[in-house]
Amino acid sequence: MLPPAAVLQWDVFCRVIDNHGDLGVCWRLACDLATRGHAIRLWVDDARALAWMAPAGNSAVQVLSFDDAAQAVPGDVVVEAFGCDPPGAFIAHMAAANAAGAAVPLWINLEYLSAEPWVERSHGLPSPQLAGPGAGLTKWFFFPGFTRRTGGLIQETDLHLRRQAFDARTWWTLWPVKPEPGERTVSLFCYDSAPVEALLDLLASQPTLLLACAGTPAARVAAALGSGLRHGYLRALLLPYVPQREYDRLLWACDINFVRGEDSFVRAQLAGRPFVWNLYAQHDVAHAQKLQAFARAFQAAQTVPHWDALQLAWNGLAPWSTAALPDRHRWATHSKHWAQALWQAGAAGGDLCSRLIAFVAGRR
């Protein structure tokens, strides 16, 4: 817990575009900051998903309507997630204070996660505002990442302890469908663009329990498997939306996790289990460079054969005929080592919230 003098008022802004990932990241960020003693206002344009994402809420996080921020007095730090731009009137309040010589909040644009080399060069750079309601102010770029020269990853201070204390056998007893002896468990969370049917065929070659998360194209899974949700040696369970912390446990419990976007991608890595990443497809195919950059980082210490080809095929960047599941033991060992490196970095103050707090302190 921070001493009282260090407590700051944070305004975190989030727009929900077409998926829930942005809100997922912002909620984790807001809760982590609140746990460290800060006062948090989370301004969201559509907070309905929090009903299932965080049903218990968080008494230390105020969830407020995005548009109502126009009448609010800015706090000490303003974080706009992924360049969502706070309401113009809210920014104008900051600009007016600046023009009057008064203290103004530190304005941060929390960007998307990437392992691309340019992220290190761009992280922490100022962006002077020359026009618009924020003219005269400075916005700062803050990039999450995997190296010391980036903003790190969101890791709650108790995350590793919760992961270590997790008992998968007990957890599975709470579910209506449980893995049978010798049956591998696979979680599936992907975009509509993913070759779901081809994956089901691949998994059906050996005993597999598939848990298809809400947000996955469930209709395609159901159509491919039929009313019994079975195909070959594969059987499936279609899950409802589950709270974030329950989804974390799902990742810890499964042998392989297919994840998408950013929030589930980070949590899958921290789970220390084999994972496959489905990126949000961009019209200029920029996601291919993003995938390749992460693949280079992930494979740098030890190569997992077939992992690159599987990733490319799963993202429509290579023919599915090139896809194969990596050796399970080698994949699992490497994923565990990768997670351990991330945990160690976080424990040493390299997690996103620690670096964000230090970034703010260095510029106030």
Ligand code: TRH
Contents of the next structure:
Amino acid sequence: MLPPAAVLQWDVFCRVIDNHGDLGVCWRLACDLATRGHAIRLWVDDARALAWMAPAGNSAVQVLSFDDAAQAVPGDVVVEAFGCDPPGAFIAHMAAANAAGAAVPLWINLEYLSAEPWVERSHGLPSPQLAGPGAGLTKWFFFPGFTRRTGGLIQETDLHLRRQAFDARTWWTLWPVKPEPGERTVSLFCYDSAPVEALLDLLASQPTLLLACAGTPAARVAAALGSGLRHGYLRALLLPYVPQREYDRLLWACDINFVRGEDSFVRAQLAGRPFVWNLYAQHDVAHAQKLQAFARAFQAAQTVPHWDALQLAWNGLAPWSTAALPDRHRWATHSKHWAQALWQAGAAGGDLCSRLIAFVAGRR
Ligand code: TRH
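Pass me the form predicted in complex with 2'-deoxy-thymidine-beta-L-rhamnose as well; I've looked at the form predicted alone already.
Below is the whole assembly, all chains and molecules, this chain first.
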């Protein structure tokens, strides 16, 4: 019989730089680790978004103020999300323990998601700290990703079952507006830079119920559609922020999901529904390479004609005149297959938390 896995105290650090992905990713990670029996302290500098993201909270996750960590005794594992630099006094505490020959937490930097080939080479590398409060310690890079040689994607242990048990028809009955027979449903979550008006024109040629999520430039959607929020065959609903779990269900229920950043992008893939990704634009246009790398992976086994062109145009990397919606059935089938491959990897212990726990166990 295998020995029971050790229950560890995890300190997860999150700084909200902009938007909601920093906290969105950290919250999912914290909850997923807690479900696996671990004790979690989530240190966050601005927890306000949890009021809508996770109104019910999670009794197994302690949410604490980032700066208060300066007075805390570090636990067994420290995860800093996206290189957010935990308070110096907290790290100095670890360095002092190290200098005294005492046990030191494993220190992990959870990085951004990318399908670029260098991720496999960088995942799991040590970063010896030569200066600063952590001098003498080692920080480890942990990269989420799509291949076996990366950290995988967050997939909670019950996610697949919940996804399979989801009944869209019943779910829609709880909404104030429901899709009519033959009307496609599209969720929209994007940055200000996205060509929203052009998309509305494109969608308006067929019966479409558009659910414009909070965070999307709602004023532009409203201005383009007028007070009735209608245009051609398209009608729209402007949504408030909904809890993260409800947002997941929205992705499961819609025929096409426009998503952005990191977390909604991953959840749209796991939904197994057609999606279009709005990348967080970087000054040096590094997001173009990020998109290209993902497109190469996504289109490796099967191709969905027009998907690349739509992606490029949606991200301002090609003229909108080149954009068209891919064939609905082909796109849906491919998205389902893509999700199945991710699910299979997750079920075989390839999800992010399983890999993170194994990584920690291998180095403690
Ligand atoms: O908000 P984002 O743009 O987040 C950011 C950026 O990607 C940024 O570059 C990166 O630094 C950071 O993520 C990691 O998009 P994202 O990543 O999809 O995060 C949105 C979160 O908000 C996600 O967890 C889903 C959640 N959400 C809800 O819970 N309810 C809602 O109604 C909506 C629209 C989103």
